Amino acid sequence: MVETLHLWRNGRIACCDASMTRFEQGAILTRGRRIEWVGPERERPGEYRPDESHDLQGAWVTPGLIDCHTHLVFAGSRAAEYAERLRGRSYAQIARAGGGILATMRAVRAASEQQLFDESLPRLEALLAEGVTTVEIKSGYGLTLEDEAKMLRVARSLAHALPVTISTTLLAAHALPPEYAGRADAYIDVIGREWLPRLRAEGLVDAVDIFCDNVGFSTEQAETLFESAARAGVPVKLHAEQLSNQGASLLAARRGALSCDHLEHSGTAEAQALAAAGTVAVLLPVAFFCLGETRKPPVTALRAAGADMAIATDCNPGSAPGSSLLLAMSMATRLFGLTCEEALAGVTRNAARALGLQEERGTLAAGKAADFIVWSIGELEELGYWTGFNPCRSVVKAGRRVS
């Protein structure tokens, strides 16, 4: 089958390669789902014959833009503990007090596939709709193997049903089951032993995570972790320093995670270690502003080291509900200090080294895949610089125009 080959000229373009290449009078030769080539229209290779030209008038065209953390598939909302921090509540004590990851928890166990899928749909199309063409989308709010299976089915599901690219993190370590109370040393072992082996076989798995805080799990119990997903081949990513420093971005970097996530009590011999080991530094912008903190990454030190930054929604009912890539871009650069460029590059080149996806996304050159964004904007600049005002214009998924 002779795949067509469509031409997209006339358009500015953005690589966000390592050197953030741009062309200015730019064109993209696609060939079926992948790039064929890309650079200035004036130097397209004349054996090219386009089967179909779309002239882009002049826009900015980047990557696809990619979601490298979220919490996507879930019941219910937390509104409610929302209007208790409000009132001066810490996100701990809500917790130790039988709230958040835990009402979550039994709103998922409660609820069914189908109403899993329908209540978080709505959230993949929003992300769709800003441009983003590749989410990560964890577990961890079913805590059983079956609820967490569920949760992993639904995110499958959703690829499904939308053009967007899912890979699926197992966070069955996200917070300790009122069944295993007291014996957390019990639940890392069933996870890594019987959970992760069979959830894996069925295709469910891509990485592993788990939260490495004083409300959360130790870095002993990460590391027992790692070791299991290091037996059935899987990568690891880390929840890290979002509360506390516990050592988890030290073990994160020892460990060759794929990431280290939120990151605010982290400093320099953790941005080094990160750095040292190319895992990349994960910031959570919008958990950051709903949680009312007010201790940063170390993004100064992050920089120093050469650490790769990526930014990502955190889209959960508890921390960060939102989901808007565009808004996590502009609070990373306002809250954190990002440049304009380094959140450019924080939602498409480095976000796709969080996903292990480097190979296939975040960048455009030949034999990446087609997923490109049309913007209706002046200036690069301008992503993430407005709030409240979508520029996308349009989505190619795949070689395809869907929006």
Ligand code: NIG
Given for the second form:
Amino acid sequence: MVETLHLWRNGRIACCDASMTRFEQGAILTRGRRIEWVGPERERPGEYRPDESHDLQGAWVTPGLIDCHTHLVFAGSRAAEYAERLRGRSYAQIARAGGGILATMRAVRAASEQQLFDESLPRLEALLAEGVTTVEIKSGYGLTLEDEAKMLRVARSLAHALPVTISTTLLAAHALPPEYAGRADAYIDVIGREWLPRLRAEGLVDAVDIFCDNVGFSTEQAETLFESAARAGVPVKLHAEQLSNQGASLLAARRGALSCDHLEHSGTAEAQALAAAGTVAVLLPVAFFCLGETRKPPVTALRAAGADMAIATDCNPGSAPGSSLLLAMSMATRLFGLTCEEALAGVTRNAARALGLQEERGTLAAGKAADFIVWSIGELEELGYWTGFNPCRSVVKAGRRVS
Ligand code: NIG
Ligand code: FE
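Mind sharing the form predicted together with the ligand? What's above is the form predicted on its own.
Following is the full complex, with the preceding chain placed first.
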């Protein structure tokens, strides 16, 4: 079957490649789900005879945005805990007292698969409305084999409900469940030995993550889990240096992790190690903001070392109750000091790398997925500028206009 050739012309195209190429009078040719050609309109090769033509009316076009770190599948809210935190109780204190992640674990275990789906769908809809066409979703609130599987199945089924590509991450090592109280090593062991191979075989796991911190797991436990992931052929990522420095980033770099996320408590040595390893530094400014943190990730050192920085929402009921990647971009610029260009690369090219999807998505280039966004903006810098305003005009997903 010969697929229809679509021409999307008269756009200002931001390819978001390493040199941040822009075509002022640009065009994109798509065939089926892929980009066939992109470039200045006047250089469009004559051999292409488009079946359909779409006028972009001079609008800015970027790749579909990528939210590379979310815990979007969950049940309930933790607004009461937030109120407690406003009264001075810390996130770590609440976690140690059995609240926090374990509070959401109880809600997720009690929820049916359908309830979990119904509660999670609006959060994904909100991301899609902002031009997010690829989303990573972590498990980590089930903490039994069955409940982690339930979360991951919901994540997969969301990809059938909406035109969004979902990448799933097994984060069973998010908190120690009550069944394993005092036996953290045994818990890590069962995840690596039993749960990961089974869930991977069911097609539910694209990567493995672990919360490595003083209220999470140790670097030794992360190392053990990473060995299991290596045996199962699954890439790894890490929640590192959010609340303290346990040496997690250095471990992530040594193990060639796809990404190392949070990083408020890391410094120059960690930045250099991540850059040298090609591990993406994922910044999560909404969590920084909502936890009222003051210590920032080492952006200057990451930049100087040449590390790739990505930005994500961290959408979760505890530290980052929200579903706006545009707001995360704005916070990354104002709170962490990223430039608008870095913020845009952080939700496109670098976010794709954080998921190991850089061959398929994250930039506009021949052969890549035909996922792109048409924006109602006059200047590209408006992405990362507006706070709580959504200038997304239209979403093209896999070559089809879906909004
Ligand atoms: O990325 N740090 C651990 N995990 C989440 C918080 C999850 C929660 O509080 O429910 C985070 O901030
Ligand atoms: Fe997280």
